[in-house]
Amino acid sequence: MKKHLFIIICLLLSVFCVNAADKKFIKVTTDGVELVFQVGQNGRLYQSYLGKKLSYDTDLNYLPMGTEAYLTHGMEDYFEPAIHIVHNDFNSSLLLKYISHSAHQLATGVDETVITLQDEKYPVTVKLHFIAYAKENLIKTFTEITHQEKKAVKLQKYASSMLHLNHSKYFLTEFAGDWAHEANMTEQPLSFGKKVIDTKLGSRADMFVSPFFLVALDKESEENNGEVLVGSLGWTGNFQFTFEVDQNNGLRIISGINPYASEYTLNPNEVFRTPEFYFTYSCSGKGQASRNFHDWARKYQVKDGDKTRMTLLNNWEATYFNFDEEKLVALMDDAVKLGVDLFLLDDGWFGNKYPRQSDRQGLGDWDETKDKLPHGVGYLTEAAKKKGIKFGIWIEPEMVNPKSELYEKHPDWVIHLPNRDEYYFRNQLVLDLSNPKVQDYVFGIVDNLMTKYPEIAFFKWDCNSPITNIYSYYLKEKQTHLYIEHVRGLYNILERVKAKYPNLPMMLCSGGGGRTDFEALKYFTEFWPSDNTDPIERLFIQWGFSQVFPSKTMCAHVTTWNKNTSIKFRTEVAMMCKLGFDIKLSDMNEREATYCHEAVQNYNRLKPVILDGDLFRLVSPYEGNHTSSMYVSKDQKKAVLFAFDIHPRYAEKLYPVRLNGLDPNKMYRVNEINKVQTMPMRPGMNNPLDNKVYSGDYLMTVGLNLFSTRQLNSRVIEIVAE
């Protein structure tokens, strides 16, 4: 009996070993994250796992088959597909089977895996690309679709990514809002069915919702605990995220271009490459997920991500459209007194037949207004140079006012319907960037300015209108290509600018946070999160954008918005990002002006920590009347801590704030900087933030008393290892 039992066990083990050996696993791994695919016996590709990196490859054999990795339309799956294609014979089915995969190193710590899938009935090939950044624990994915049918096929849907999760609960955080109210964080549970986040606005795509999300697994998201997946799409146009929970409580996340009004005619042998989708998986909460994104963005994605950023003074709120050379040169003196690097000339400097006296005319006519700037922009660049500062300028090259010479000469260059009344958003229309002639024109705006005035050191590139009146005179019968070809045209222009002027920093601006994606940031050093510069609102806006964007990409200006806040409060909110000013020194008293000058000096000294350090969000503004964040240098020798009392209650009970990111075994000297004495200390009181030495362990275990019951109070604390 024992002999028979032994033989049976051996047979079972041999069958298991054969099956395990027959399994084909494809791994996409970073230092801490693993994405595992498996080829089924039917030849189709399945996602078996996504999560913390597994320690032993032998455990892969125990993974379930999972869900089909890149679901197709027309077959047996009942849920939202990643791809939908209509063939020459009008059949819209697709069944993709595994053909091969390859893996190669792109750079140290960067590996690409390409999985090739094909349909047996139709000559359609889909390649899934996965680029893993080991140290940053981030994965970039995109899809390439080709075919060799006799005629063009119709792409109805073409996702960049499809991810599958299998947990007990899912909580989605989205970042929605409106102009001057961007990136508001709301969290909600996901249950059976679909939740879709998308935009149909075209050029100013992010006006109502930002192209990134966070999914917490098993419980609501926490800053320093729990499993979360954070994703973002690199596409400066219409995007769509679909979150679908099936009957087995599995979650599918589909990310890509919004297919709305965007059926794409794909010719034989033409490659359709989807935008890139980026995601990170953290087992230590959303704080670590953010730091993953920040490290990756600075090193691999953002233009000049490894370089510092210039401080600036903008003239907009000081003058609006009402300025001349004398006023501008006088404002440059303010820039010198503040100690900033650059003076930025904003809107209103161009147009002659229709001078730019308001936002109703002149947009598109990029010659200096003669009565405002009789000596041209060159006079201003030279004046700035003499004062020891740099000069930057505002443009909005993708837009046109109907009241402009450009519109009169080239109405066919504008996106508008031939047989309908035009609808204007902010008194303007969008130029058709799918047209190569328009691309040449838009590139020429930058090129002509730089050729005539090579001392221009910075561009603020604005984009204030979504696409309305949706029709392209250039595309003619291919109107469903407009949303896609328009974005591709923008990238063509930006590639030319970057190639000819590789060291030119530019701000990505779009009526506030209307453009905030990582593909655009390949060409821009920074972006404008919001036209709302009220410092209280900015605490929330900056908190939202910080979930995926590093501080050096976010411009924050000190203005006169919300005069109930002090100049100190406004400045210290702006110091958490890329600092700038949009204010007149004449609006300040002498003490305030002196404070700003000293704050700029402190900021310049601390920029390496603020712009390139690790961000630790300590107290959320969403959770009460206070907020605090800190930046820690990579070597843990320096940190900068920000604390804000917004509207504390009378006699509110206050608690110490535990710091984060420090070395517990180091001793740190703590000093409050940017101080303005508004209230004398009572006799016998000691400020625990003045020249005290604490261990890193104490600061992270016990914490510091950062908050007060004073309204609209702020503090900046410098922390230096002994």
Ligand code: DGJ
The other form holds:
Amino acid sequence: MKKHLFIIICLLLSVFCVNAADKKFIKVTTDGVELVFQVGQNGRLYQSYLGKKLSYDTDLNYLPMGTEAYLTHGMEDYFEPAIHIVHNDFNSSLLLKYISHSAHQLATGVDETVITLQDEKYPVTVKLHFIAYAKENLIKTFTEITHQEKKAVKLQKYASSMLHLNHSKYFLTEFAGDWAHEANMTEQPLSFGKKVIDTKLGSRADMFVSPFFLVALDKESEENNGEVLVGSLGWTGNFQFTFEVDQNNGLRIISGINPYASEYTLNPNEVFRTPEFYFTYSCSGKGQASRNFHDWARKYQVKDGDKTRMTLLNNWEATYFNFDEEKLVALMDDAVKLGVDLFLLDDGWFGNKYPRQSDRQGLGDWDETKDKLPHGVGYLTEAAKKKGIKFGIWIEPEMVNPKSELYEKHPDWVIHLPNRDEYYFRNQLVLDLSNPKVQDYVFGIVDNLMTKYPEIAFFKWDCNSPITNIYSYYLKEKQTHLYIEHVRGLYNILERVKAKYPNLPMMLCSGGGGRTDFEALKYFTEFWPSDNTDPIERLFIQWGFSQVFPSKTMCAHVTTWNKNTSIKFRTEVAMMCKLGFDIKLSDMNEREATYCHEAVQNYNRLKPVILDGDLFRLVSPYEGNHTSSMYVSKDQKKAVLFAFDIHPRYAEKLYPVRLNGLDPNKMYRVNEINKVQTMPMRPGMNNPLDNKVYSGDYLMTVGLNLFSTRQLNSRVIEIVAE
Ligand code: DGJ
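Now show me the form predicted in complex with this ligand, since the one above was the form predicted alone.
Let's see the whole complex now, leading with the same chain.
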């Protein structure tokens, strides 16, 4: 009997020991990155490590305990908390202890770890989710908050993620700007205290700043060297990133919905699921971090991330609101001459009581304007079909002009204050997407168009106003839920659209780049980075967005902005992303039109490399008068190199540009394409970019003379392994 008891005690002890050992370190790992948590003697969860994956588990024992992983309000740490909750008894403290964790595989190369924390005094549970994408070295995190208190609690703060870093120096890059001036990169050192990047616009939320950042560790960020963390929040609404350096020079990064004016009443057993935060950690600079994001986005996040994209001709800049059937059909002929896949009809085709002749009226009334389109959209889809191209259409379904039938019929569907004068942004107001009836209506806009005109092959979904006059007739006493429920309502609509029309490509547009997040891109194949299509500005804007977004998601159109630049220059800037045109052929001469046609053909041939290859940014436009980037196919057999001289100095000294991403042991044929012969070649002149064979080693060690002292000059070079 005694012997049995002894064996049982030993067994129990061994089980306990295994659990204790298991509990000690919780690892979230990819092929190259590791995030390690530890449970302290006090039962609380600490983040002990974030960085390059460690080779030996035995070394984990040497890791410091670190900082409390998901910091709560009201306890002994005096810095910014990740969560702040007010209980039924008005006590607002929370002390989370480790309860359990589990790990399981979601797919090959994708593993999820869930850590469950609970408060001993209040029945509040917090689950931290980490989904690790092994090959892409990207980790997706989100948090679930729930409780079983008697009545609802108040959530004041509810971060998606909290990360801790411990380095000598931190340099933060933010991506701020304004309409037509998006995603400017500015790098600044972080020292003691807080830096907050956030938005309060509600809708068109990213107009002033995009929801991603880059933190370089120990030294300023570099393209191919140094440690950087790049993070992004998937939330198409108000977001907030807080970077706080504490008294020990530790950096705490809190990411999530902006809690501004958004106290959330959480009912017992309701789960508050935060948006997802995605991050990667690179030890070889921001170039690698971008490639991690691009690979992950194409494979796991963006709608049809693995499919190709259509080239198009859009009529917006060619006609603005001033068009009729004849003009549109003539533009379709231009599309055919250019050789693009699709014609896209933009704003101005709808409204009868208040025809949409300008942005002052008609928004919300989605019937074709009889004067402009007497035969309806069907006539246009038919015309496009006859010409062998596809047809796409613009909508702005979440918005309304006060001068519209929709507003007259349903003023309570509109976000506006019941007791004050209205004020407008672009003469319009935002529909209240928290209201399920409004969600049905917005879904119906797409559904009706698709039912009536199944030939529609593409949507451009615009969103031009932030939330103004904030008040929801639907939410009544829950006004502080509006910013959140509005975005959730948008996702409900987009889910329904995606479920019913899974193969319908859509462009996400928001007065240019006012919506640039990865959650939205689950429903959109691409986005419009900026209304600014001046190619010089675009070199910067595209450079900024390329830090996290793959080229196939970024629409770039050739327009008449900046006529000082040649059509060649404008087209080649656009060719670095998803190529389109927003111009009439009559804006070009014969030679330019022929050039564009050839460029489209070249683009179609090079699309697999440009859209699905690895991006290597070679020379930054922020550094001077020239810029260059290249794309390399995954098998390193093909590459496309772009080079631009912006405003070179007279007699400037030029240096070769070292290429990147090629196989040093392969021989590559290098050939300049898209050429426009402006000057006859002198006999005997030997262009080193014309049909020459170099080793990858040479191209990456010595490089090529890509730049010139010519103003606004551009070059595209095709590189093919022999
Ligand atoms: C803003 C968009 O960014 C433009 O491309 C265009 O679609 C206009 N809206 C139309 O109103």
